[in-house]
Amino acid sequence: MILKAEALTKDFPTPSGPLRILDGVSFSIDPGESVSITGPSGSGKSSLLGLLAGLDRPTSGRVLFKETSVSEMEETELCAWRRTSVGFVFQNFELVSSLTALENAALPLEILGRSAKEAAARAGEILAALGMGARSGHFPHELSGGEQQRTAIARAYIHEPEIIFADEPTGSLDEETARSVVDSLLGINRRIKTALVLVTHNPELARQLDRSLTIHGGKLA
C-alpha cells in the first residue's frame, strides 16, 4: 500500500448548515497502480483528490501515505512531501508563462537542488520521450493545448515521484488531442512505474487504468 483513504468525510459550511461532500470514503492504492476516480459533476471526486494530495483536510478520517498520515502533517511537512514524492497534472496545465517548455519541465529538479545543467538535460530527455523535443525552447503561449499538457506531464514526472495526482488532464483538449495526451501520460507512467490517481469524466480514459472508483453523492459506489 502506498496511499490509503480511511473513512474520509468532508463537510462545507452553508447558511442552512453543513453540506456533506464526502461521506466515509475508504480505499487503498498499491505502488505503481493506476486508479481513476469517476462520477457525475458535484459528486465529490475533485474534493477527494484534494484530500488525497493534502491540498485540503478532511472533516474526519485520514489519508495515509505509506505509514504517515498526510492529513496530520504540518504545512512544512506537506510542502516537503509534495516536492519529493508527489507530482501534479492539472486540467489547465498551470505552466509558468515566462519559462520555456524545457524550463517548466526542469523546475521540480531545480527546486530539489539539482544543478541547472543537470535539470535541463533530464528535462530535454523526458520532453523528447513525449514527442516535445523540437518544441522544448518554446514558451507556453507558443504551444498547442496538447503540447502544453505534455510539458506539464514532463514536469510532473521529472523527479520520478512515487505518486501522481491528475485532475481532468484531458478536460480542456479536443478528442483527438486527448487520446494522444493519454497515450503519453500512460506510456511514461508505465516506464517510471509511478502510482497514478486520476480524476476524469472520460470513460475511455478511465478504462485504460488498472482500476476505476466511482463517487456518487459523496460515497464510493
Second form
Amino acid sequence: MILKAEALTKDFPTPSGPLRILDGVSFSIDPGESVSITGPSGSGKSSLLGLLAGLDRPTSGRVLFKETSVSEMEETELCAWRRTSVGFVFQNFELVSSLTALENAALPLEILGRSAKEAAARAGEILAALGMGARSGHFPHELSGGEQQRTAIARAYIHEPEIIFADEPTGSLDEETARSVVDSLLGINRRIKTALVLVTHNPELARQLDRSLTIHGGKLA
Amino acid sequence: MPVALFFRLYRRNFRRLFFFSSCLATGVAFLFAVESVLGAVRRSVGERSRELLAADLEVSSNRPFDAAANRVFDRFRKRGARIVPLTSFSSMLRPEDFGATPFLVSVKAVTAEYPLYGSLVTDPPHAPLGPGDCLVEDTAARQHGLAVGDAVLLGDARLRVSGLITAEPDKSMTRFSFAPGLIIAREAIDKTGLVRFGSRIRHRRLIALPRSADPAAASRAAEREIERTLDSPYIRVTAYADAEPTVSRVLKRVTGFFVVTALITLMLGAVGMGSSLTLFLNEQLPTIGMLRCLGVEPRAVAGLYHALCAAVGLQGAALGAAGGWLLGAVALEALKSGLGLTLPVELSLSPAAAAEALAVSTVVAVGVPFARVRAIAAIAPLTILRGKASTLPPRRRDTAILAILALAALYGFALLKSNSSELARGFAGGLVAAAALLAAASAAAVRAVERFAAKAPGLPFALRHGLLQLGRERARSRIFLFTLSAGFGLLGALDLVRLSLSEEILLGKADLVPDLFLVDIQKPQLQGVKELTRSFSRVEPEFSPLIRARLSHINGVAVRRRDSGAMTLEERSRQSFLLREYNLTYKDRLNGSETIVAGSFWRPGETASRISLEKGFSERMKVGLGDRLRFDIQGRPVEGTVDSIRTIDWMSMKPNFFVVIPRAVLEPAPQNFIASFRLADRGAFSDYQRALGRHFSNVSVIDLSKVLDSVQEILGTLLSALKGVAWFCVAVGLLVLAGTIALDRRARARRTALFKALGCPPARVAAVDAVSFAAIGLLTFAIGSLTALGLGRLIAGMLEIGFFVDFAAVGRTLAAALLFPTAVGVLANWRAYGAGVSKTLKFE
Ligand SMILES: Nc1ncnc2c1ncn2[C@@H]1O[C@H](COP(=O)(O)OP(=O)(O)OP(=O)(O)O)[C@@H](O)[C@H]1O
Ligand SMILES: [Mg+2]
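Structure of the form predicted together with the partner chain, given the form predicted alone:
To see the whole picture, the full complex is given below, headed by that same chain.
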C-alpha cells in the first residue's frame, strides 16, 4: 500500500448550506499500481484527485501516504512530499511560459537542488525518450498541444516520484494525439514503475490501467 | 450589442480601470493645483514687489511733467487709478547745531497718500509730517548725532526732525540712491528754494492701478501704454514687475520649474497608465479572441477598447478636476498659515480649466494605448485562442504616427503652459528623445540579462530563475524597466533641478551676503575706513573705486542727443541710455560673482586701454568685442577697445560695475570709493556708525538688510513650496509605479501556485521573484541615474538655471529605485505565497 483514502468527505459552502460532493470515499493503491477514476461530469473526480494529491484538505477522513497522513501535513511538509514523491500532469499542461521545454522538464530536479546542468542532461534524455528531442529548445507557445503535454509528462517523471496524479491528461487533445500521448505516458510509467492515479472520460484509456474506479454522486460505485 | 458589451467589460474591470483613471487623475489634479497655487504665490510675491516700488507703476522724469503727461495721468485717474506726486532731489542737510558737519541727503517730498503700497515706518510711530517737519533716515541721524526735535536746515528752510525713518517701502535695492534719505512734505519744497530751473530734480508719479486679476500684466500693459503715448526721452516708466529684477527673474524660473514639475507628474501618470493599460490589454487577449470568433468585426473590437480607454480618460478628468480643486485648497491653506502669505485668494474651478482637464486626460488615455488597440483589431483570432499571442506588438507605422502626434501634443501643451516656444521645443524634443533612448536601453538590458542567465547554469536556483524570469518575460520586463527608469529618472531630475535652483538662489549663503554699503569714501580716507570696517565686518569688505564718466564716442562716432521725433521707441530708449552718466571702475582681477562669457580678461598690471562690459549692458548699448568706446571723465578722454564680456551674479550683492577698465589706465582719474560688507554682530551697528561718523563724517552707510530680508523671505517661501511640490511628485510617482507592478500579480500568483505544486517552498518562490525584481531595481538604478542627469541638465538648461550636479542627491533618489520594485513586487504577491495551491491551480 502506498496511498490510502479513508472515508473522505468534502463539502463546499454554498448560499443554501454546505454542498457535499464527496461522501465517504475509501480505497487504497499499491506501489507501482495504475488506477483510473471515471465517472460523469460533476461527479467529484477532480475534487477527489485534489484531496489525494494534498492540494486541498478533506472535510473529514484522511489520506495516508505510506504511514503518514497527507491530510494533516504542514504546508512545508506537503511541499517536501510533493517535491520528492509526487508528480503531476494537468489537463491544460501548466508549463512555465518563459522556460523552454527542456527547462520546464528539468524544473523538479532543480527544485530538488540538483545542478541545472545535471537536470538539463536528464531532461534531455527523458524528452528524447518521449520523441521530443528535436523540440527541447522551444518555448511552450511554439509547441503543439501534444508536445506540450509530453513535456509536462517528462516533468512529472523526471525526479522518479512514487506516485503520479493526472487529471484528464488528454482532455485538451484530439483523438490521434491523445492516443500517442497515452502511449508515452504508459510506456514511461511501466519503465519507471510509478503508481499512477488518472482521471479520464475515455473508457479505452481506463481499460489499459491495472484497475478502474468509478465515482457517482460523490461515492465509489 | 457593442454598447452592452462595453458596459459589461467596464463593470467587470471596474477596479483596474479605476486605477488607470487615478494614474491620470493625479497628474491632472496636480497640474490644476499647481496652477491655482502658483497664481496665488505669484500674486503674493507681486504684492511684495509692489512694496519695493510703493506702487504698481512709477513714471519719473527730470523735467516737470507737461500737459501731455498730465492728460495721461488724468486718463488713468478716470479709470480708477490712484496717483501720488513725488519729487526727489539731492541736497546738503545742515544740522543747526553749530559746528556739526553738513551731509548729503536724498530728499523726497511726499503727500499724505504716500506710500501706495507697503508702509513708512518711523520712530516714534506715525511721526507727523507737517510743512515744517522732516523725517531722517535713522542710520544717518545716528551717524550725525541728530535726534527727534532737533532743527536742521535744508536750503532756505528750517525744519524740525519729527521722526526717524526705520523702513521706507520704495528704497528698492536696484535703484537706491547713495545718500541717506530725508522725507519732507510736498508743501515744504517751495520754502527750501532748492527746486529751480536747472537743478537736478526727479519728478515722479506713483500709480496704483485698480485691482485686477493679474496685477503684473496690468502694470506692464500700463507701462507700455504710457511709453507709447508720452513720446519723451526724459520720461522713464517702471512697472513694479520689472522693478525688482532678482525676484522676478527667480520667480520666472520657479514658475518654469512648477510647470515642468506638473507636466512631469502628468507624464508619470501617463506612463503608469500606459504601461498598466498595455498589461491589461495583454490579459484581455482571450476575451478578444473569443469576441473575434463570435464574429465581432475587428473594427468593432478596436472601437470597444478605444471606448474603454476614453472612459478611463473621462473618469480621470472628473477625478482630477475634483482632486485638483481639493489639493489646491489644502496647499493654499498650508501656504497661508505656514508661510504667512497674506492674500484673499479665491479658488475657482473655471469651465476652461475643466475643459482642459477633459481634453488632456482623454487625449492621453486614448492616445497612449492607441497603437496597441489597433494591433488587437488586426490580429488573427486563432493565434490568440491557441495562446500563441502572449503580447501585442504594435505596428511600426502606428507607433511612428503616434510618436509624431505625441511630440506635437507635448509641444503644444508646453507652449500653452510656458508661453515660450523655446522652452516648449526643448521640453517636447528632449522628452521624446529621452523616451526613445530609454526604450532602447530597457530592451538591450533585458536581452543582456536573458543571455547571461540562459548561459550560466551554475547559478543558484533563485538567482538563475529570477534572472530567467526577467530576461524571458521580455514584454513585461521592458515595460517595468521603462516605466520605473522613466519615473525615477524624472524624479531624480526634478530633485537635481530643485537643488540647482536652491543653489542659485543662494539661500544657504545668505548670512555671508553683504548688506551694508559705504559710499563717497575719498581716496585719502580709504586706508582708515578699510581698517575700521574690517574690525567690524564678518566678510572681508570689498572696496571699489568709482569714477563718473559720460560716453562721448562709439567707434569714433560722437554720441549726441538727436531729435527724437523720427525715432522708434527702442532707439529712443537706447539714446537716453547712452546719454546717462556712467559709473566706471578699474580692477585687474574679477571678483567671485563675475564670469567672462566672451573674449578674455586682462592680466594684472595691464597698461593698455581695454574695456570689459557686462553682457546685458553691451546688448542694450549694441556694442560688442572689438568696438572702441571713448569716455569723457571730467573733460579728460579715455578711449579703449572692448575685449571681454562678463555676466554678473547680482545676487552676490557685491559692488559690480557695467564697465571695467585696467587699474593702470584709470588710477590717476578723479575718483571716490564704495564698499560692501556685513557686520559680524548686528548689534554693533550703532557703534560702527558712531565711529565712522566721528572720523569720516562725509561717508554714508546704506543699510539694505531690511530689503534683503524681505527678498530672502519671498525666496524662502518659494523654496519651501518647491520642496513640497517635489515631494508630492515623488509620492504620486511611487504610487503609480507601485500600481503598475502590482498589476502583474495575477500572472505571478499562477506561477507561484505551479512552483508550489512542484514542491518548491514558498520562500524560494518569493526569492525567485525578489531576485527578478531586485535585478529590475538595479537596472532601474543604472538607467534611471543616467536619465536623471540627462533630463536634469535639459530642464535646467531650459529654465536657464546653472546646472549643479549632485551625485549624492541622484544616488539618494535612485536608492529608492533599488529596493522599491522588490518591496512592491513581493508584497503584492504576498498572499499567493501563503495561499493553498488549489486556490489558483486546481484540477479541472
Ligand atoms: N470551489 C467549489 N465551490 C463550490 N462547488 C464546487 C467547487 N469546486 C467544485 N465544485 C462542485 O463540485 C462538483 C464536483 O466538481 P469536480 O470538478 O470534482 O467534478 P468532475 O468530476 O471533475 O467533473 P468534470 O468531469 O466535468 O471535470 C461539481 O458539481 C462542482 O460544481
Ligand atoms: Mg474534472
